[in-house]
Every structure is written in structure tokens, then in C-alpha cells.
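The form predicted alone is given below as one chain in C-alpha cells.
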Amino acid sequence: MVKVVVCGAAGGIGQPLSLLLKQSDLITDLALYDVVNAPGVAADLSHINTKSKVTGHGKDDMDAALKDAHTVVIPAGVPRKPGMTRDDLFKINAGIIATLAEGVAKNCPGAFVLVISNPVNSTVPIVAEVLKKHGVFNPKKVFGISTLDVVRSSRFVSEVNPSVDPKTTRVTVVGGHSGVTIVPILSKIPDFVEGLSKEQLDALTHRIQYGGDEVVKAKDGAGSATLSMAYAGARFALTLLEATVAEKTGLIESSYVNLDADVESTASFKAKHGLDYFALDVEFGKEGVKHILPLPQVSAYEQTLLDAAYPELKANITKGASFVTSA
């Protein structure tokens, strides 16, 4: 039995995500738990004509939804306003994420667990201090998922050059979730940089960094990005089941995680920089983080933008792991 659960399932990205994730045939149960109308999104996603169960669990039936679960998704929390910082999103989205953890920490201790709920450099520190707290951390099943950095990046440079294919050209991108922290490695594309202007990188590095703004203000205070965000936790928990289930190896995603995950090879990064978690490319193993991959030879401009996003992440962790062991 391979149990999926979307926690926030029947939000703005739970219902993409969830309809992305009923067509896997690796999933033999796929629970959708949200605070309201969770059994109606289930119901509608359990006609289509794939192998996984479906159910659809309420407000009070949170421990149901998630016992003996093999991997948790948790898109849940409040989507960013226009003019909403991302300090007031955390002090929403930061208890509903330290419940949901509990609740993981109760009833599926072993399983992996899939952080989109923003802001991710802070949400994903919380989940890893609640599941210390019940003894049951394990730094290579707790991910951040940052895909969407990714998939932007490919989308906005094949915008620049369309002869990169966006589908088949991966940039990538380490640091963090947000901002200033998302630090696109461009020069890793053959080609590409050497033929940009300054202005065009400072350009392309900024709308990769600011995308999800570019959402917001075309939602125009209806959401922020859910579709393409749906996307990404789909690609990303998709290739975890294709590791950990189907038990293919090779596969690399990006993803903010924490560095024990793989100490022998970010021990240096983590002494040097001070951080606990940092998005990298990961190779997935059956147990989740396989090996971290070293932050790749940077250029001099990308190295102007990993000084500026250091004390940034390492700001974002404090208040995300002191929500949890201050309270």
C-alpha cells in the first residue's frame, strides 16, 4: 500500500495537486484532508478511471487521513494578498504547519513529508523542530519544495532564447524559497549567459526571484500562484514515488532540505555558511535524500547573489525553528 495524503487539499493548489497526483498508478491511496470540503474534492476525483482510492477527510478526521501514510504533501495554509509581506504569512501559515506535523508525527512517523506551505525557508525548519520534539526526525524524509524556482527558471530563459527548449533544459536553482534567496545558477546553461547584457541578467535573475509577485498581481488579490505551484509538488512528489517506490535510480531534484540529510558532503558548506538548510540539487534514494550535490562553481555575479541571500536563509530558519522550540 503506497497512502498519499494532501493536507490542504481543497485549496487553491490542493485540488491541481490532487488531481495531478490521481493519475500516478504508484499511489494505491490518495487521503485529501482539508479544514472544509475535502470529502467533495474526493468524491469528484474518485471517478477517474485510475488504480488509487481516494478519500476525503474533514476537520476532525486529520488523524485518520494521515496514519500509516507514506508520503505527506502539505500545500495548506493562506495564499500571499497584494501587499501582504511574507512575515504576515508566517504568522498565519506557521501554526497551521506546526498542527499538520503533530498530526504526522502521531500517526505516520516514518513518512516523507513534502513542505509547499510558504514561506517554505521558515515552514520547513518548524516541521523538522515539531518532529524532533516526538523523537522522529529524519533529516532525509523532510523536504522544502522549491520545483517552481526551477520550472520558472527554464520557462523564463527559453523566454530570452527561445532555442532553449524550456521542457528539457533544467537550471539550477539553490539557496531558499523566496526573494533574495533564490539564486538561479545561469551559467550552468552552455551558451546562454555570455550572450545576455547585464541589464537582461539583472532582469531574468529578478523575475525568477520575484515571480510569484508577477501571479499575485495579475490574480489581483484572487491568489497567488496555484497552478504552476501544483505543478511543481506534483513533478517533485511524483519523482520522490519513482525513487522510493518504483525504485529508479539517478533521479535529481532541487529542493530545500536540511543538510544532515547528507552530512559527508554539505559539512563544509553548513560549518562555513552557518546554515542548517539550503536548497540543492538532491539525487533520491529509497529512504528520500540520497546525496546532496554540492552547490555547483558559481559565477562572479552569482556569487554577489548567494552573499545577499546567506543572512537572509539563515534569518528565515531562526524564526522558523523558534516558533517552535520558544513556544
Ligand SMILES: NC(=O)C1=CN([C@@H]2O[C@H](COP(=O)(O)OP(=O)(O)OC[C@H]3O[C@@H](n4cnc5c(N)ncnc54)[C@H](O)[C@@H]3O)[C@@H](O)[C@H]2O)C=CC1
Contents of the next structure:
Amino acid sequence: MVKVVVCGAAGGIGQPLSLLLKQSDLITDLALYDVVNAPGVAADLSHINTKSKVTGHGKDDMDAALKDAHTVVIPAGVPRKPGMTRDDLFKINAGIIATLAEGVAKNCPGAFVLVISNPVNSTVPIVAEVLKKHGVFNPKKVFGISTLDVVRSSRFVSEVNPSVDPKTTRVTVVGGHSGVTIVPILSKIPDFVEGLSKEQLDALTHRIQYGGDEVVKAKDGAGSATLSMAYAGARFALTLLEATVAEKTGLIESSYVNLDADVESTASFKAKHGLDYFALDVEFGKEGVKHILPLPQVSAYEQTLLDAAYPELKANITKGASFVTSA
Ligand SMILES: NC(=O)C1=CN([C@@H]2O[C@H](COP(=O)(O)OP(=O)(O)OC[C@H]3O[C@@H](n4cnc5c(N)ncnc54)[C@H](O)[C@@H]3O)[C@@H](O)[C@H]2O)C=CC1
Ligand SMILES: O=C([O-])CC(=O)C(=O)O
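Compare with the form predicted alone: the form predicted in complex with this ligand:
In what comes next, the whole complex appears, and the chain from above leads the way.
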């Protein structure tokens, strides 16, 4: 059985994400959990003629939804409105995430946990601390989903230089998932940065760092990115399933992870910056994180971006972790 659970499945991200996951033959059971409308969404999706069996689980049915899950994807919680930062969501979403992590610890302690709910920089440490409290934390299995930053980068780069194919050009984005903590390493794209003026580089970098705000503003109070996030979340989840279920090798996605997932590769970076979590390119294996690729060589411009990211990231991590440890 390969059971995938979507928590927050009736929401703006949850519904299209569940639809995309329903396309996969690697999934045998697709469980949709939400505090509202999950049975309706499940009934609808269950008519699609692919292999997985779809079940819907309402408010009082979290344990059954999570029972024996292989992978749990979490887009549960509130999204931003114009004028808010992702950190403004902490007050409501921290408790939601902690409750779901308790459910994971109790019902599927060995599951891969993919955290979409914001603020990702803090919600991932919350999940980790709850799992630690229960003695079931495996840093190789908990992922913050920063894939949308990579997806956006590929697209935005192709808009600046139309000879770049957005589908095949992967941009490495490191750091975290909010504002200045999102650090695109554009210098790694062959022959790209050299052709840009300083103004173009500034504008592109800003657009990648604040791509979420662009959508929040355009939706004008009706929420944040949902369709592009569902695409990005499905891409991440399905790639992880290819590695863990189909045992394909050499698969890489960027993710915001606990650096202890690959101590050998990250120990000196962690010691130097005092950070427990950071988004880096991650190679997947059967058990989740196989290898965290080291921070690539960066330009002087990118070093300035990194220097701005570190303190904010550190504060976000501490806030998330202490929500659990000092509760
Ligand atoms: N990581 C990323 O790149 C991105 C993250 N997000 C974040 O994803 C989250 C969800 O966004 P949307 O789907 O647009 O919001 P939404 O409000 O449309 O959907 C959220 C769903 O979560 C459900 N929910 C609330 N409390 C729950 C609980 N305790 N258990 C289970 N379900 C619960 C709600 O009923 C709702 O259906 C937000 O925090 C948003 O900021 C959004 C876009 C990108
Ligand atoms: O901006 C937001 O609040 C949602 C998000 O994380 C994104 O679109 O990157």
C-alpha cells in the first residue's frame, strides 16, 4: 500500500493538488483530510479512472486519514491577504501544523512529511520538534516545500531571456521561503547573468523573492498562489514517490530541510552559520534525503543576498522550534 494523505485537501491548494496526485499510478490510496468539505471533494475525485482509491475524512476523522500513510502533504491553514507577511500567519497556522504533526507521530510515524503551510521557515521546525517530542523524528523524511520558488525562477528567467526553456532550466534557489530568505543562484545558469544589467538582475531577483506577493496582490483579498503551488507541490511529491516507491535514482529537487539529514555534507555550513534548517538542492533516495548538495559557489552579489537571509532565517527557525519546546 502506498497511501498519500493531503491535509487541507478541500482548500485552494488542496483541491488541485489532490487532482494532480490522482493522476499517479504510484499511489494506491489517496486520503483527503480537511475540517470542511473533504467528503465532497473525495467523492468527486473518486470517479476519476486511475488506480488509487480515494477516501474523504472530516474534522473528527484525522486519525483514520493519517493511519499508515506513506506520505503526508500539508497545505492546511490560512493564506495571506494583501499587506500581510508570511510570518503574520504564524499565530493561526502554528497550532494547526502542531496538531497535524501530533497526528503523524501517532498514526504514521515513519511517513514522509511535506510541509506547504506558511510560514514554511517556521512550520517545518514545528513539525520536527513535535516528532522529536514523540521520539520519531527522522530528518531525512521532513521537507519544507520551496519548489514554487524554483518553478517561478525558471519561468521568470525565461521571460528575461526567451532562449531559456523554462521547463528544462532548473534554477538553484537556496535559503528559505519568504522574502529576503529566498536566494536564487542565477550565476549557475550558463551565460545568463553576464548578459544582464545590474538593474535587470535586481529586478529579476526581487521578482523571485517576492513572487508570492505578486499573486496575493492580484487576487486582492481572495488568497495567495494556489494553482502554481499545487503544480509545484505535486511535482515535489511525485518526484519523491519516484525515488521512494519506484526507486529511481539521481532525482533532485530543492527543499527546506533539517541539515542533520546529511551531516557529512552540511556540518561545516551548520557550524559556521548556526542554522539547523536551510533550503538546498536535495538528492532523493529510497529513505528520503540521500544527499544534500553543498551550497554552490556564489557571486559577490549573491553573497550579499545570503548575508541578508541568514539572520531572518535564524529568527524564523527559533520562533517555530520554541513554539513547541517552550509550550
Ligand atoms: N510553500 C509554498 O510555497 C506556499 C504555501 N502556501 C500556504 O499554504 C497554505 C494553504 O493555502 P490555501 O490552500 O490557499 O488556503 P485555503 O484557505 O484555500 O485552504 C486551506 C485549507 O486548510 C483547511 N484547514 C484549516 N485548518 C485545518 C486543520 N486543522 N486540519 C485540516 N485542514 C485544515 C481549511 O479548511 C482549508 O480548506 C497557506 O498557509 C499558504 O500560505 C501557499 C502558497 C505557496
Ligand atoms: O505568498 C504567499 O503567501 C504564498 C506563498 O508562499 C507563495 O506564493 O510563494
